[in-house]
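Presented as structure tokens, the chain that follows is alone, the form predicted on its own.
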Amino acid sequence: MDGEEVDAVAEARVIPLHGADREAPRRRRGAVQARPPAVVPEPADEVPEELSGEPGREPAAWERRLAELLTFARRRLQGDYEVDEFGFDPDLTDHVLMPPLRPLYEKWFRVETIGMHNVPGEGGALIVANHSGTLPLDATMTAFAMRADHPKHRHLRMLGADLVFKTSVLGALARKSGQTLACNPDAERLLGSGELVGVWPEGFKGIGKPFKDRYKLQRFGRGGFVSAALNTGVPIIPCSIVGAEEIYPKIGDIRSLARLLGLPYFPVTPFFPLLGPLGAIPLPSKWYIEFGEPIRTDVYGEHAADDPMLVFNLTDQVRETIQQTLYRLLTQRRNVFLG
């Protein structure tokens, strides 16, 4: 996922940090939001005598499911469910599209959310996070951790590539998630509705970077995310993501094949295209997504958007507070695997 590509802004000024928290996530594992159990999907339906067998019977897990997807599938022929203006399907994304991830989720990152409660839990906030991993799971994992971990279940509305819609069925996929194209009008219109949104301004220089200049963050460009924000007068959540950057390190990138295919990369790791098939399993290495103190746009009036220095200068809090905790996390990291 990326924002705005532009040239390369001014030299960073250091921005003193918004309360940034030094203690280890191995010392914080009490404030790490706990999973509620089968969240992602909800509950279906009480299950039916027929399928249960015998009255009065604890239905078995998969009785469940097979209920869960029974009633899933009469909404959907009977057409009862909604999609939004931006092609938006929450009751597809909710029973389809999250609960694969799950396993990857829980079982294969390990992911570990940190300052769940910085997040709001109603109205517009946009949530701004590093970038990396030469494909974009980052962003899966965040969205993910948005509906299964906060207390409120809510959707993360993710700003995407033009690269992302431009492909038939990934661009059709995205849609029904919930992303749409990383753009102003399109930002402010869900931070405008009280939306949860995710931007990752690095794009491409982010996920495509190369492993030796791993949790090196990019640059985030002329600030369009911060303008969306100010118009709108809603929170900027920094998100950083450690464990990312592990999972297929990129030691070389075939351009030639890049341009022919038309991706902006073809990324070349040590089982990848070497091993073919089995090159493509992302390394499990453990996850730590921290979201930090809400950095509030409400309190500079009304066209504070139109100011370049002040965009610049949130710009560039956002960005070191997002580099000073992803060290933070990275020498707290005893192990890449083991946390």
Contents of the next structure:
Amino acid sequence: MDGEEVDAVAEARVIPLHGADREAPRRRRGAVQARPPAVVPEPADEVPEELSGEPGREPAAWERRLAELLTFARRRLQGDYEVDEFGFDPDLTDHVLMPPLRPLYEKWFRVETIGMHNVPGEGGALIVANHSGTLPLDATMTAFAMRADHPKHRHLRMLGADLVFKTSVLGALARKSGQTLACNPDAERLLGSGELVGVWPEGFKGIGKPFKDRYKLQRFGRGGFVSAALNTGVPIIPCSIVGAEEIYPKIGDIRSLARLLGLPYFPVTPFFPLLGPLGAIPLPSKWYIEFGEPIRTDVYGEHAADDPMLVFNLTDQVRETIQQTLYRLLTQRRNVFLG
Amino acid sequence: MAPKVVLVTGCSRFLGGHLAARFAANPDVDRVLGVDTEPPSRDLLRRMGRAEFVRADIRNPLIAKVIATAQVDTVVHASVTANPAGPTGRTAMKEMNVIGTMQLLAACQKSPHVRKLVVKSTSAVYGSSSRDPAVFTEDMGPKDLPSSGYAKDAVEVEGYVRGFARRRPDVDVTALRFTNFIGPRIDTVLTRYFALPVVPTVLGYDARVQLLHSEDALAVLERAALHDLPGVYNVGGDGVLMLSQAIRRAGRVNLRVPSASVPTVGRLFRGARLVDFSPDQMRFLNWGRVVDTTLLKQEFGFTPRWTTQQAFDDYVSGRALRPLIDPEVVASVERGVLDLAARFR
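Moving from the form predicted on its own to the form predicted together with its partner chain:
Every chain and every other molecule in the complex is listed next, the one we just looked at coming first.
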């Protein structure tokens, strides 16, 4: 047990075994900036070819990193990048928005993904997940998981509430990170063009529910996401997120303040607003994100979305699947923080 | 079937004038009439060649006489404009846009020769808000009806055009909803805006901007007039630029203004006669707008030659906008830092 833990520490600092080819540059960047020699004392027998050329190549890697950074800065300065019609800026997302999430994903929440093979490598698919945690960190972590842990490193295009896009700064950032307004035209356009779309149909009812209701799924909107999937014939992938409920246990709600600020709720957690900004630090719960079996929607024919009963049934099926998976994951979990 | 007698409104402006010039250069068109309240510039007049200029106000019933006596069969209404003449030009602009269209349509309805009407509309009819879908198709409407300015004018103009199409079903009516024009030669609020050395934007917002090269706009209007393509079409270049990105591509400096002080800054710029943004254009700078052009490509049969980015770059190089920070300097700094790094190896 002890030996394993030492290994885990070493592994966290250096290069993981499974994805050495793709993880290496990203990991090394952090390592090199902090302490360049950290790369060298790696167990030699595990990644021999990585190591054999390492001492000679090390400055070159450092330089390459710098050159990359400078090119990125120049691209940004001269506006030389592509943005899609939704305002998605992959260049900015990969270089600026995603990297800070890595420590949160790997160290803080220690997110473990299950069933990643259920997410197709290409083509449109709709990921439907439960929403929780007062702040939408669950969505952010799912998007990061898709980018970092999926074999094809796909971008998850999330559908957000209109409040997000109304808010200054946040709205602009949301668009740049690939989100768009949760409405059927947008969802169908994304799915139709073969994107991976994420939706959290519980909305504010889910994310802002009191702590005592944790892991109880709320109503799944009006099933709009199902009709979008039916219209485009893409599979629905139920996604169950365990751990996000405990990051900010919402034990109260200051209604008047929420109304004043135009928010759907103003959360009170054991530490917020009591400890001020310190209370905004999420609790380090252990997370599991499980992707279930895809539910096919291309078997129902062309005008299936016009059949409300089918839409309701599919909505219920997705909701039940997620709820059952949540219960199963919860029974397997022994400790909120240790997993 | 090619038109015999074409009437173009707004021929003293860029689009109307150049469109008249294109028709004048077309041997299939017998006669080209250009209408505007003021004569075109000497240069434009020379380009217009054999096109005849008729100094008339389309708000005046006189226009009916022009259409009837010349036996006009195709009317291109290109004078609906977003650019007020000056700080007090808004009321006049609205008069011209809305009342002018009403009069023109009334005249067209009276004349039995008219069989085609092309209207230059705008994608501003979709409005601009945070609750909009990312991409507008022709069958969508605005979330909130634009309450003032050019967008409202355009909505009203389209309303009258629909009414006209109902009353004269024998006339082919084409309404073209253009995105913002850009190009080295055209003068719009946006081209003046990007030419400012310091470009003010609203802090915390970044609009998606879809542009259309002015040459593409001319080609679309020409095609609509020469062929029978009734319907409503979105017209815009492929691709999107973020407002901040466009400002960087033009080498300008982006001044981010907190939204509370936007009205003051707006007044300042209007007072200095630099740029004049109406409230709906201000909203456009917050949220932006993108339209779907599938219908244009598939049914109308036109694919813009310039993408949004290419059109913008053409504008930047055509206007010889010199970047405040020279790209050469940036490149040399980059090289310098890398050389320095190589020395530390």
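Worth saying up front: this structure is predicted, and the values here are computed from it rather than measured. Residue numbers count along the first chain shown, from 1. Here the rigid core means the biggest group of C-alpha atoms that line up within 1.5 Å when the two forms are laid on top of each other.
Tell me whether residue 311 is among the residues that move between the two forms (Cα shift of 2 angstroms or more, core superposed).
The answer is no; the displacement is under 2 Å.
Classify residue 67 as shifted (yes) or not shifted (no) between the two forms, where shifted means its C-alpha moves by 2 Å or more with the rigid core superposed.
For residue 67, whose C-alpha is compared between the two forms after core superposition, the shift is 2 Å or more.
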